[in-house]
Every structure is written in C-alpha cells, then in structure tokens.
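Single chain ahead, by itself, as structure tokens, in the form predicted alone.
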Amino acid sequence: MARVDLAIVGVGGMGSAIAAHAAQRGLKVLGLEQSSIPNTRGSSHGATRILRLGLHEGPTYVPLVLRALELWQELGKRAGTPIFHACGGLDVGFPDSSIPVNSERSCVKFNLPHEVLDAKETARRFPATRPNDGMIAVYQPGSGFLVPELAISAHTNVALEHGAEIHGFERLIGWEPHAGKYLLRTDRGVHEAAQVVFSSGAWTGKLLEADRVPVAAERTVLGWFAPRANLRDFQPDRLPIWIVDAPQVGHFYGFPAHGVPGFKLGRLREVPAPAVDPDLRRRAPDREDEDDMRSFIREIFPDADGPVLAMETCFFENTPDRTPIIDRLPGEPGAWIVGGFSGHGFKFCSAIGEVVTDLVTGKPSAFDLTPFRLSRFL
C-alpha cells in the first residue's frame, strides 16, 4: 500500500501540473491515471491549445492566465523547448457580440496590449480570414497557443524528478475517508493519502456523483483541413489563434498550422450537446462533423476549404454555468475537486498546479477563488 501526502486522480493537463508543483514543494505525491500519460482519451490532446490573455469569459480569469503564462515559459525553459508560442490572438464578432466586447473590457482593465480592428483591416493584416462586413476583431499580440502533449510530459517529468510516484493505467474504483486520511481503491491495489485531489476531467461528475458534483462530459470534435490556396497565410507568423462568433454558423475557435498538417478548428456550442458517459465508446468523427466545420470554414476562412486531413474527438467537461470548480468537497477537509473547465481550461493548468498546491498546504491563495466554489450549485 502506498502512503502519501497527496493523491491526484487524473494526470492530464491539470493533474500533471498539480503533481509537479506539489512534488517540488516537498510533498510525497501519488498520481493515478486510468490511461497513458499523455493520452487521447480525455480533454488534453490535439497538438495545440489556445492561450488568450484578455479573456471574454471575464476579468476574473485574467490574473490567473497571466500567472499561467509565466509558469508555462518557465516550464518550457526547463524542458529545453517552448511550450507556449506567441502568435497573437483574434476575438471576432459583431459589435454586440460578447466575445470582442468582453475581450476588449478585459484588455482595458488589465492594460493588456490590444487593437480593435474592423473587418477590412482584419482581412488585410491576416489574409486567411474573411470576416463578415460589420464584424470587429480585438487583436492581442501577447496571446498564442500551447503544445499540450509536451506540457503534460514536462510537468510529469518534473514531478518524477522530485520523487512523485505516477501510475498510468490504474483506474480508481472507489475511495473513502479512513482514520483522518483517505483510502483509494484501484484496479491494481489500495493507497492511503492524507489528501486527495480529483482532477479527473470528463470523469469527475461520475466519480463524484454521490457528492452531487455537476460536471458533465460533452463530446466535441477537432478538425484539420488542408488549405486549397495560400497555404503560407495559415502559418503562425501570419495567422493568430482566433475565436469567431458568426451568427449564421455559430461560435468556432482555431489555430494556425503547427505540429501536425493542416488548419485546425473546433466548435464551442453555446448550449452544450447532450451529456455522454465518458466510459462508453465515443462516436467517431464522421461526415456530419466535417460538414459542420466546413459550414464555418466557407464563411470565414474560405481558402481553408480543402481536403480534410484529420478529425479527433475529445471531451469538454461542463458545469451548468460553464465556470470551473476549485474547492473542497463538502464535509471532507482533505478532498478537493479541480474540474468543470468547460472547454477553456488548458491555458490555466500551470497556474492551477500552483493554486492547488497552495490550498493543500494551507497557504492563502494569491487569487480570488470565490467564483469557483462548489457551493453555488448545492
């Protein structure tokens, strides 16, 4: 039986960061991951992940992402290769859309470098884009993308270097308080931990169903398309990461070409698709998914409307208000939940690792975590 200070259930983007920070602080750490590390089963894969600074989700997140950026840059130096790539970012929509409006507000509040561009100027500077007439774009030169598989590997390596024990292919079956600590039963054995963190992504709601934790798994699809023309315009020095709120086709986000061939994009639904059981086999990407993405490409990125190169499924882990939960479980002084990031969490992983380590060691957090309390749902 392993006896540790901190057990972490789920070693993806969040769990690997928590393991790294906690192990560096001298805690005896056990990480339990039901699949490989990294893997393509959850929410932390797909070659690139967005990091935006002036977030349209609200100014509450900005201090967190600014700290995350510092930590990502430090981790990249430690790993010997960049994890964050600054290519700029565009938040695009009509003037009444919350995406450009709230992005600009966040930039102004925190004095972040930005410009507001009209549709014509956006297309001139970034010729891969074709915004609708009347659209505006908030351009943030400091935004960019992360490389998630490298990030998880780098955090896991830091944890291992500082004595953490990380187990892949070990699935949690059950857990319970025991003599002031916690027993965790897995398909490989039993472990004892003074504290436990559930950073289990799409599985969080299922693992913590008895505690009424409202995190639901949503199937979503990422696609990579070969541009039919002007391939050079889709490279990171000519195309930022972007989010577009297009009234006719909806809310999409995407990236310049990097790491794997093609122009990458995905949809963010304003109303999530019906929840799925993350343990059941996911419907593979199909023509319906491809056609959905093409409807957007043809409107805003017409030069990208070439052959599809790849499609992958992943999970969003949604809370009812699309805001994460970072809190203790009710009545459990040593059990914590870190989940429900609803499709926009990877950018924060490095900072969340630091935040959670503060919580489990009793150090006051440098951030206001009030909006992330579980009690708002109970």
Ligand SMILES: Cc1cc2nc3c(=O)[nH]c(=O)nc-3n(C[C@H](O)[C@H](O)[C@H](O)COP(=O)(O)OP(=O)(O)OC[C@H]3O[C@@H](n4cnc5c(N)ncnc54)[C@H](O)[C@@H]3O)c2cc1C
Second form
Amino acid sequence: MARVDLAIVGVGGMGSAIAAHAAQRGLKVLGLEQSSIPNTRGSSHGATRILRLGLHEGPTYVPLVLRALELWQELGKRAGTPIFHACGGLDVGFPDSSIPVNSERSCVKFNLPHEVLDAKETARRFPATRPNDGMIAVYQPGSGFLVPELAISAHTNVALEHGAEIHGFERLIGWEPHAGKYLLRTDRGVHEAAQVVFSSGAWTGKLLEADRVPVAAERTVLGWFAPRANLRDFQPDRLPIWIVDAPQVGHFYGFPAHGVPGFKLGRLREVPAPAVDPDLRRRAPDREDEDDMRSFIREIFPDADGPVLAMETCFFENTPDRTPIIDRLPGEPGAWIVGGFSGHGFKFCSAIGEVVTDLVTGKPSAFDLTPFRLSRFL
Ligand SMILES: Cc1cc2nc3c(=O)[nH]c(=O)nc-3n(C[C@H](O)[C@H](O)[C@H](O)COP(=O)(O)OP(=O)(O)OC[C@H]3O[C@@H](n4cnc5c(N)ncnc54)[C@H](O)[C@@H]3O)c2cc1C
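Show the same protein again, this time as the form predicted in complex with the ligand rather than the form predicted alone.
Below, the chain from earlier opens the complete complex, with every other chain and molecule after it.
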C-alpha cells in the first residue's frame, strides 16, 4: 500500500502535468494509470495538438494559455527537445463566424500580435489553403502546435525525478473517504491518499457517475492524407495550424506535416456525436470517416486530396457546455475533478498542473476558475 499526499487517477495530458508540478512542489505523489504512459486509448495521442493564443472560445482562457506556453517552453528546454512549435495559426470563416470574430476579439483584448487577412491574401501567403471567397482569416504568428506524447513523457519524467510513484496498468476500481483521507482500491491493491485528483479524461463521467459529473466520451477521428501536389506547402514554415468554419461542410482543424507523414485534420461537430462507453471497443476508422474528411479537404485544401495514409480514433471528453470542470467534488474536501476539457484542453495541461498544485496545497489560484465550477451543472 502506498501512503501519499496526493493520488492522481489518470496519467494522461492533465495527470502527468499535475504529477510533475505537485512532485516538484515537494508533495508525495502517486499516479495511477490504467493503460500505458503515454497511450493511444484516451484523448492525448496523434502526434500534434493545436495551441492557439487568442482563443475564440473566449478571453477567460487567454491568461491560462499564455502561462501554459511559458511552461511548455521550459519543459521543452528541460527535456532537451521542443514540445511547442511556433508555426503560427489561422482562424478562418465568414465574417459572421464566431471563430475569426472571437479570436480577433481575444487578440485585441490581450494585445496579441495578429493580422486579419482576406481569402485571397490567405491563399497567397499560405498556398496550401483555398478559403472560400468572402472568408477572412485571423493569423496569429505566436500560435502553433504541441507534441502530446512527448509532453506526457516529459512531465512524467519530471515527476519521477522528484520522487513520484507512477504506476502504469493499474486501474482505479473504487474509492472512499477514510479517517480524513481516501482509500483507493485498484486492480492491484489499496492505497491511501490525503487528497485525490480525478484526471481520468473520457472516463470521468463513468468513474464519478455522469449525473454528478457530466463528462461524456465522444468518438472522433483524425486523418492524415498524402498531398497530391505541392508537398512543400504543407510544411510548418508554409502552413500554420488552422481552424476553418466552412458552413457547407462543417468545422475542421488541422496541422502542417509533423511526426506522422501527411496532412493531418479532424472534425469538430457543432452537436457532439452520441456519447459512447469509453471501455467498449471504439468503431475503427472507416470509409465514412475518410469521406467526411475528404469532403472538407476538397473544399479548402484541394492539393491534399491524395490517398489517405493514416486514421486514428480518439475521445473528446465533453461537458454539456464544452467548458472544463476544475473543482472539488461536493462534500469531499480532498477530492478534486480536473476534466471535461471537451476537445480543446491539451494546450492548457502544463498550466493546469500548476493550478491544481496550488489548489491542493491551499494556495489561491492566479487564475479565475469560476467558469470551471462543477456547481454550474448542479
Ligand atoms: C482527436 C482530438 C484532437 C484534439 N485536438 C486538440 C488540439 O488541437 N488542441 C488542444 O488543446 N486540445 C485538443 N484536444 C483535446 C485534448 O487532447 C484533451 O482535452 C486532453 O488531451 C485531455 O487530457 P486528459 O488528461 O483529461 O485525458 P487523457 O490524456 O485521455 O488522460 C486520462 C487518462 O486517465 C486514464 N484513466 C481513466 N480511468 C482510469 C482509472 N479508473 N484508473 C486509472 N486510470 C484511468 C486513461 O487511461 C487516460 O490515460 C483534442 C482531442 C482529441 C481526441
């Protein structure tokens, strides 16, 4: 039995960052992960994750992502290899789309470098793109992408270097308060922790009961396509990360080529696909998924319309308002939930590690966490 200050259930994007920060701050930490570290079962795999600075999701997130960026850069130095790549970012849509409009608003509010480009200028500067006539793009040179598997490994290494105990292939199956602490039952034994953080991603609703903590798993698919022409235009020095709101085909996001060969993209649904049980086998990527991505490619990135090279499934971990939950569980002074990042959380992991360490050590957070309270659903 381990006896620790802080147990972390789920050592993925968030859990590894919390383990690193808490262990660095001197806490005795136990990380429990049901799978490998890193793994391809949850929400944090697939070679790249977007980090945008002037976020269209709202200005609440901007201070958090600015701190996260500093911490990602420090972590990359420590790991001896960059975790963040600043290739710039494009938020594209018609002038009535909340994506360019709100990202410009966030840029203006926080004085972040940006330019608003028309469709022609966007295609001229970034020749892989063919925005529809009338679309605009907010270009932010400071945005870019993270390498998630590297980030999780680097955070886990920091935690281990600072004495954390991290257990892969150990699944939490039950927990209960016990004499002012918590007993955690796993498929390998029992542990005791003064406090516990549930950073269990797409499993959070199932683990903590979805009516108390509404986090639902949504199957989503990533695809990598071989450009059929102008391969060079898909490299990070010529193509930023991008989000495009194209009313005729939907809302997609993607990346320049990095890590896995090909041009990578994925869909973000306005209304999430029906929730799935994260423990059941996911439907493998199929022609329907490929055709869906191809319909968008033909519209906006026609040179990328070559053979599909790879497809992978992943889970979004959605709350009803697509806003995360960072809070105590009701009635449990030492049990915390850090989840429901709803398909846009990876960029924040490093800062969340610091925020959660502040919370569990009783230090006031430097950020306004009011929007992330669980009580908004109760
Ligand atoms: C396809 C896709 C694209 C995305 N793109 C972006 C992007 O471009 N930019 C961005 O910022 N965000 C993006 N996101 C969202 C982001 O990746 C997630 O918000 C983030 O990875 C969530 O991290 P997490 O730690 O909550 O979940 P995870 O990293 O999945 O970690 C949760 C861990 O908990 C473990 N676990 C669960 N239950 C138990 C248990 N009972 N016992 C032990 N362990 C348990 C799981 O095995 C898992 O490893 C994307 C997500 C997906 C799926």
